[in-house]
Amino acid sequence: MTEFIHRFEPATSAGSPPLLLLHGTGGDENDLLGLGKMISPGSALLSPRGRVLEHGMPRFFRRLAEGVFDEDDVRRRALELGDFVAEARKRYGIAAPVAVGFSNGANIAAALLLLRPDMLAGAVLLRAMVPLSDPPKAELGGKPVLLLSGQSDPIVPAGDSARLAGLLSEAGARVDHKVLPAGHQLSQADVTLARNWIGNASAKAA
């Protein structure tokens, strides 16, 4: 299996979507368990710790500054997550799971919706930003999207997330896009609108 440690735990309900959990720098494959309970209880949940230390803290891609990707980078761990993805659907034998991806996990998320949108059966992604300047011609074909930002986020200018929000647009996502009055961190607001938006979702899809 392509080397991610990681958690997974299985599904307790057949109707819920599995969730690939993304976490932001500092975390690890605990972080967002409890998270992913909450939004959808119920589903398998799979989640990857970031294999790039930046100062000991993991990360999911190199960074050259605040903002500043390595996108060469991006490319190579998105394509590495992509792999791990797909072995660990056979492994534990889930459909396409939905990315939910903090920071810089949600935009590998992001990143892995327009290198290998066959991955993912859709996203969340909480505080992201547009992970590639120069983006592939992507083809996702309908699939859901929910894009929460955060009004007062220091790190992601709100004209940058609206940018993602139009690049996945124009890619065929069904875009969800919210900005909350938040900033960088999470809020209640963003598990309710995950939780209501990951029903919907099951719902229409079933």
Ligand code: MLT
The other form holds:
Amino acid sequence: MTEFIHRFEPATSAGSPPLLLLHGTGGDENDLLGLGKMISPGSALLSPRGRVLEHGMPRFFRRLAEGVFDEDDVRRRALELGDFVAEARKRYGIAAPVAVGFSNGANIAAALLLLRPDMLAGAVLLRAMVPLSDPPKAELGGKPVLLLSGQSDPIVPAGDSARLAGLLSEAGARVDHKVLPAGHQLSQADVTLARNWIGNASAKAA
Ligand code: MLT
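Could you drop in the structure for the form predicted in complex with D-malate (MLT)? We only have the form predicted on its own so far.
Everything in the complex follows now, all chains and molecules, and the chain you saw is the first one.
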């Protein structure tokens, strides 16, 4: 198995879903632990560090330029991450996690949903883009996805996030897409919406 440097924090409350935390470019396994605790207190947290380095900055897959992805690498790395999640589930005894990804982490989470849908219970995608121009026909069977985009995001064009919402809906996900008065960075509204959404999604699953 491909090992990822990662942090794992066990659950402190039985009713909260495990979270797979996926950082943005230049982040690491520590970045989103605070966010995870804020949006789902008590959840087990599994937080890997991306294995690709771009000028020393960790990422989850290679890109050719900003917003232009090496799609062979996206596929390979998403499958690698899927294997890591499967192995970590056994090692730590956790259920399929809800991915919470920001920027590059949201893009690999979207790729994982399309390529290995069985690995995730759902996803919170913060500032995500379409990760693959020709994705496989995925069967998402009603998995819940929250997609939060920024109205003035200089990295993710509005049409791109709308296309991702459409793609995931067509694959059968229950997509809730909101466009916030924000840029690429996260705002307090992201935290509040994500917390409410996870709370509702886990109440429905219980
Ligand atoms: C990406 O490369 O995944 C996106 O451009 C977002 C980013 O990491 O800047």
